[in-house]
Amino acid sequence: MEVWDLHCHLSGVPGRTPDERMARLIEHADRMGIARLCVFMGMEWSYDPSPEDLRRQNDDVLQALSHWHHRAFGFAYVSPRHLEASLDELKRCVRDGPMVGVKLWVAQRCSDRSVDPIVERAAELKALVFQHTWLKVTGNLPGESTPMDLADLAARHPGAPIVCGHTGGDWEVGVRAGRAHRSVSVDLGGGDPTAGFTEMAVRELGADRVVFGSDAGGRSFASQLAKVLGAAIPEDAKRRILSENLKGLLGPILSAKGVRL
């Protein structure tokens, strides 16, 4: 089956430069039969990035993509705490650049309406929105979104395709939180390959709303592929999760950019 990975980072990968790290990611992707990668955030990241940090990290990804456009896509890392700078980055990296999505992390919970202008602009550009979510028994970071926060965001933007990163960490809660919002897909990346995760997501959401991601280099490609390849679900569902669903989510912006697959 063809495999597209929604969720990759330059951090956690050996290499002194973005080019070296991207080459290493591709090397390991080749070993595991992964055809395409989505990459976001730079070599060094922060929980609450400044406008300068955002630009630097996006520059890292742009450089990493420069020799690998046939294998990788980039998402622009932005923060609602710096709205104008973030909208500028969407213009630079998505509208006028090669990136195809938006990465939101932990600077501000996505239930806050300060996130709305970013999602609205992303929708105008046909860019896919990836929102990190987690639900921690030890307590979330101050601006870290839960899957319930993401459900609030999706309710305000029913037409915008949004991915619930990590399925909220606590995936039993995450699957249920996003179930009512048809524009929400869940990302399998990160966390251990626990039995039942993928099966529940398919049962509750349908196979069309589940997307493979690894969270490499924080996690291995192999352990994350096991969540799908070892799941007790039909082969057609595995095929959708491993590539077809992500192709569909990225299809509008790739078409608008004239990218042929």
The other form holds:
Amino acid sequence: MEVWDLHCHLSGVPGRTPDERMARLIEHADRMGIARLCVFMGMEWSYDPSPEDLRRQNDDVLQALSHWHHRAFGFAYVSPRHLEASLDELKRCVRDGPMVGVKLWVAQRCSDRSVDPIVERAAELKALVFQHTWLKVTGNLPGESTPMDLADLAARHPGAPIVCGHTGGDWEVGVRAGRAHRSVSVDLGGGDPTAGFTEMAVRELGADRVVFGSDAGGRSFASQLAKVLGAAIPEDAKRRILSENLKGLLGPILSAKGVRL
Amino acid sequence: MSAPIVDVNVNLSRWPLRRLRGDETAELAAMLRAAGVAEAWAGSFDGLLHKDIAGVNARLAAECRERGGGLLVPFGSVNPALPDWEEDLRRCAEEHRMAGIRLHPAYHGYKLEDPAFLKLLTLAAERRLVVELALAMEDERMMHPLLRVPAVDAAPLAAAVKETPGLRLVLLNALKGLRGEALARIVEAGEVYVEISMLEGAGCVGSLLKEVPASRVLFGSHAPLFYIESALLKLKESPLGEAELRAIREEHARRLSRRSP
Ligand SMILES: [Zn+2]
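Next up, the form predicted together with its partner chain. The previous block was the form predicted on its own.
First the chain shown before, then all remaining chains and molecules of the complex.
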């Protein structure tokens, strides 16, 4: 079964350069039979990146992609706290560059309207929007979105496909939070391989709205793939979750860019 | 996969917050067998919160015997914060003829420098019982808001192990936080093993083997709370030699349970 991974980073694997780390990711992905990886964010992270940070991290990803265009896609990392710089990055990395999506992390909660121009521009460019979410009983970071914040974002932009990163972390709540919004897909990556996760997501959202992502290198490709391969769901649902749904979400921008699969 | 697996980390009965595939004993035994597991060391989820630990252990022993399909090996819970816990330990060893015990300091509310805990280690070692110490059961960010348990500080273990001759200690669900120097210090303090259920990161088993010798790394799935495929796939994700694979899959766990009463 073909596997596309929606959610990878250049962190959590050894290597002094983006190229070295990318090679390590690919090595492990190969062992797990993962054909394509989406990569976002650079060598060093910060919760509230400056415009220079954003550019540097996107440069890291562009460098990492440079030898792997046949295996990997990039998402541009942006922040609503630096709107002009973020729109410039969308122009540079997506419109004029090879990237196919947008990554929003924890600089600003996505219930805040400041993210709207970014999502609108992403939609114009057909770039897939990936918003990190986590609902932590231990307390969220000040700018960290909950899945309820994401539902608010989806309600403001019903036409833009949006991925709920980590299914909200606390996935039993996250699945419900996004359920009413048809444009929301959930990313399975980044949490423990807790049994029942994928079954519930498929039951409540339908297999078409569930997408495999690993959050490697911080997470193991193995533990995250287990959520799909170990789930008691039909083979056809597994096929959609492991690659077909993501192909569908990226289809418009890939064909606009003339990328043939 | 050819050689059988010894899974040192499974639980019977009900996880308090969710129904799980495999929370009926016969079903779990069948799932484990289908995954290539020939022997599984089983604690009980009931051991986390029930005060009648003696009842929990009697049921656990009976379930393993009657519905364990010949592969479940009971590990009774002992809570050194309860009065007359020494009698629970005696019953585990003498009446139920168990190979070892399970400890849950996070759920039983004691620290690893507590004198009762140190006494329990000594008595267990004298009885040649394997001691399985669960440092966590789930991601603390995901806990039920009214059922939050504190993280266990593992640091005092190195001294405790050194002071307990003959102790054979297996750390369960330990490797999410405990790595590097802190882990090496504990493993080197005596006969201490770890299992891979909560190990994370791309190629995580390979990286663990740079910190801990393969002779101290055991296969643990944390089933049925985790998808058992997670631990299975981790053995594929890293390039491991035949000897390393055999060590982790069964060799040392078998040696441990064989040396028990
Ligand atoms: Zn991530």
